[in-house]
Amino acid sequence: MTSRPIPYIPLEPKGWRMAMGLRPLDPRKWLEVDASRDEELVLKQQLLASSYDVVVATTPDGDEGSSELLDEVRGFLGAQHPALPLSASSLGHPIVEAARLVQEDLCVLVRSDAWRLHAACVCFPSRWNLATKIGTTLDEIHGPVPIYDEQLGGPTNAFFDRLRPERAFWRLNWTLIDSPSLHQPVGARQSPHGDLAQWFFRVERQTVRRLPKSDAVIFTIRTYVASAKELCEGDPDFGPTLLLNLDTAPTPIQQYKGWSGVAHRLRSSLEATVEG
């Protein structure tokens, strides 16, 4: 992917913390369009052609929500970005047709006994396997995440139950990785190789909204990746704040994220940069 400025740096100034971090979403800013659009849509098309079963998973329970999602995507683009072409194709699953139009990955969750993932097109996963998530509950999706059950499981399910179509929300998530590739399918969460010069700061802008007709909840994920070294060079606060967040993350989180030992190497890189 071509290196471009990253619009979000969601590091905590006082150190790492586990939080939902939800903010009200302006409906006019639901989805984001930028200079990477053409490049990322071409990559999506390639992945859909070569790895469809890796990046798409659906069940019949997700069809109604997916069709409404496609209508919402077309309506949003038509209103907010009228110069963009809108596909007239209706040959594929509606969630795939919607995903072809936007840079975001798209997920549809439907309430039965619990909120379950019933349709998704995720071309740019952050080292997780979509096929193992389809049909599962919010708790099962987040099962591997340390501390989630104790701190966020109940609040997350309650939030989904209370969500109404007239109010949408967004949040940010980040990690440190040793590849700039947007498509990061299932793989071991090992510590990034090398040092600062080989690391990339990966940010997900996630939105959550409930659709008025199907009552499905739509979860979108827009992924940004930037060179960690370039971010350090461009902002003197980035490196120290990143180091603080790595240092203060609980050991189980560091192990899950693949951050074990990274703080020590980052500290050495930052010290070498200052001395140089």
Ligand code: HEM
The other form holds:
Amino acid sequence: MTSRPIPYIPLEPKGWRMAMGLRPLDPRKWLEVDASRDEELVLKQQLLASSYDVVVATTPDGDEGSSELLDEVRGFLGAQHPALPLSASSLGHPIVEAARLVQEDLCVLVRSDAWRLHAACVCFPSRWNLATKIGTTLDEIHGPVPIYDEQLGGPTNAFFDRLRPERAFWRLNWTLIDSPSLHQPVGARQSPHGDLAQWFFRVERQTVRRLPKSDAVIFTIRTYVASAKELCEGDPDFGPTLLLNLDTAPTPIQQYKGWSGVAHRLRSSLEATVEG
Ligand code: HEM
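Now show the form predicted in complex with the ligand, given that the preceding structure was the form predicted alone.
Full assembly next; the chain just shown is listed first.
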């Protein structure tokens, strides 16, 4: 996968912090279409052909929300991007048909005793395993995330309960990873090896919407990846701000994200760049 410029750099100017970071979403910008579309849709087709059970998981309770999601995706593309073809087949599961039309990964959550993940097509996970998450609650999905339980679990569940179809939201996540590949299904997180040239800044733009008919919540994930070296070269503030965020992240977060030891190597690379 080619590394391209990233439209969002969600680094905190004053250092790392754990936050829901939800902002109101303009419905005309629900999903994003860019020059990588053809390449990424081909990659999705290949993954669906070779690794369907890795990238798709569904339960019957997610069917109604998935069908409504497919209608919403078609309606959105028809209204906002009328030149794009909408001719993907309707033979497969509706969440797969919807995911084949857009660059985003798509998830459907339905409320029973709690909000649970009931359908998903996730071709570009950031090192987590979809099969272990299907049918589970928001709290269980986030079980491996340090600090989530103490700081974000309650507010996130309450946010899902209060969410209404009229107001959608979005948020950004980022990490540093030692591969430019969009498809990163492996659970184990390792510290990126090598120097700056081998690291990639990976950003997820996530949206959350409640659908009016099925009452399901739709969670979309759009993944952008760019070379950390190129970002450092393109903006003199990027490297120092990245370093500040790595340095100020709590140790459990550094371990979870696979950043242990990375700040030290980044500092050396940046110093070498300045001296060189
Ligand atoms: C909108 C509210 C949500 C918030 C505030 C939130 C927050 C977070 C945070 C802070 C992380 C740590 C990842 C990182 O920083 O790189 C995370 C990871 C993750 N989130 Fe969420 N999340 C939300 C919704 C969801 C939903 C609806 C899903 C449904 C699929 C989801 C699936 C995941 C998964 C699979 C991970 C990785 C967990 C792992 O490592 O096993 N999140 N989330």
